[in-house]
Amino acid sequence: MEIVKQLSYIPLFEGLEQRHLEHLAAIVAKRKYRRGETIFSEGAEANGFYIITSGKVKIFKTAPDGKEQILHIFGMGEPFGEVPVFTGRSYPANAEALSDASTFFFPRNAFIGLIKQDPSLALNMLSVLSMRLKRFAALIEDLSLKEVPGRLAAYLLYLSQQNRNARDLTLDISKTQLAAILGTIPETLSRILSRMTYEGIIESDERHHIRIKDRKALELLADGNKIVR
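Output only this chain's structure, taking the form predicted on its own.
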């Protein structure tokens, strides 16, 4: 019953009937990973998907020259590895525990079997996957069309929106990891943070705390405008 209760709090399964949660609880497996441990590798068979119950997981691709591009960092309650489970294809990227992490693992065959029995089980997942697709489309646009200051501004606004438009943010990843997400290097990221602080757009400190002081300027920067003061 404890697993059923935990599942009921996960956005992917929000609103499901008790019987659905009980069916899911019957097939789920708990898996734990140490920081830096590989969860799955790009090209591996997609034999199931995961939901994080504690810790953080990074999804990334590695270029032939060894350069790492972080696609996303997921935290508690978020699913990952779910798309190839439905398509029957291999995992399109790597997944690694960014910290000690615990997950629920849903085997592909068992999960597909539940959906065949009751298709309504998939409705919530479709909504979540649609939002995920929208976020990845925005990420691709940011990386391909915007300069690094615009990418950073868009990322900070995204974090703010995730926290009900909060002004005070805490980056729970390192500058190296954030730079990888934004497609730049830590030195460039530090210079841009310093410049945005100097211009009065944000306040930042070495403890990864950021305060948005001028949201309008941040929005203009995210849209590709240069701020002149």
Second form
Number of protein chains: 2
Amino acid sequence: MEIVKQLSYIPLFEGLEQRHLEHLAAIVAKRKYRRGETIFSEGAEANGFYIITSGKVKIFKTAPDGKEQILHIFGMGEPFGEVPVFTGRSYPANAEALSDASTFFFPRNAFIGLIKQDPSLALNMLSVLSMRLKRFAALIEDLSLKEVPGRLAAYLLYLSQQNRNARDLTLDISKTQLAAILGTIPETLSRILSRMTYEGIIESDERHHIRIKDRKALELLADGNKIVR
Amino acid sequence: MEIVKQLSYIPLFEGLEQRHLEHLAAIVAKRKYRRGETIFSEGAEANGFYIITSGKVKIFKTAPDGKEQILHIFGMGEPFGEVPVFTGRSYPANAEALSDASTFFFPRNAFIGLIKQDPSLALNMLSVLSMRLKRFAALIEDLSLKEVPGRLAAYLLYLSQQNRNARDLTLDISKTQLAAILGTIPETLSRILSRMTYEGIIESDERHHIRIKDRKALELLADGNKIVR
DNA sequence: ATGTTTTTTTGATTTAGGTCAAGGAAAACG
DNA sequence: CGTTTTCCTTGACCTAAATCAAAAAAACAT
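Which structure goes with the form predicted together with the DNA, now that we have seen the form predicted on its own?
Let's see the whole complex now, leading with the same chain.
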């Protein structure tokens, strides 16, 4: 079966036995979303969770005035919306497709049934949730204990690490989105980027591209030191 | 066995079969801490997690300048330090006893062994982690999208809910600690408390006690509205 | 009690970063 | 293409909250 093969490539299902993959294939549904489309809204009743098979999805909270804080941007192979599968009944945040996106949808009850039968699946899911808690803890730390330049520096270093410490980073999101990830607004981000360029820490010639020129300085910033001007 | 009985009262172990409780009892170790004692530090290697049997423990991150952000304060029956059991190997934050505290300690590998044998235990743990993710998401929202009065209002309402919507709240932490929970400093908290008292929203006659006088106003504040002065 | 330490409050000042406004540059779309 | 829409940048300004300083009030210990 084709779907079983696709499922086997998903980290969450890594190491599962063939028969369990087949069970998963039996309960999964495909769902597609267009760029900008809402996948679910905070508070909406949840009856399952998703795994991205193509495209990008942002998970975010919004203030009454419209400002948004992105909690996470998920891509290929990553699950989202799993929290209400195990607690409560409603999604704790909003999800929207950043690009056209395809997903697998797993209905809650059927999935819980499978978890009861397969400890590896349970452990994989525990690992996913734990990793997410770690990232959230880091985000809380950033928001509370660092200023915007520090958060930006930490984010750039994080991006760099994702690409085996590349010096040249390709932002695959708009700067407005980046601002929403860092917990600030586009104007502030813009100012800080140009300040960091002026300081010789980074270089941002073309759109969606940032080159790290002084990694050491970024590390200092990410650790709470201020820019010396 | 006495320990099995104690374990059966812990929410994480609710609904477990007798024999699984006995397995847990076989791997558990008791650990005690004195007020102010460090239980673990961020980055330290983790080989197990804890459940509080008495006292209080704070989980927090610190900035180089000493400012701290409390992620959570745990009490009786609550587990902490579980994240590295399922991912990575080191604690992502610090833990310190707020009062003298006793804990059960569960070694990592033995516990994972039990999870593999008992889907209910896995599901309970999934539920604990999911609930925690929800709270973290709320904290991120507060830090990023609300100002300090809004965060305080949200916290007071949360406290009230914990006590079946009581009007009289007993803070069991110092105001300095409360400030660290809200992501601010004692001076700011003090000013906001007196402003809210002046506005007639709360009343704070004696130490460690706050009475909600205008719940509606608190709800408005928690939703992002400003105090009308 | 009496002194000592910790917590809380109050005041004066500074500052990071948000708001408002407007122009310019890409990108999306018919 | 040209046009519309979204995105990004820059400037002037404002405000929430941090910092610095110091006193008052509790809590703690002797």
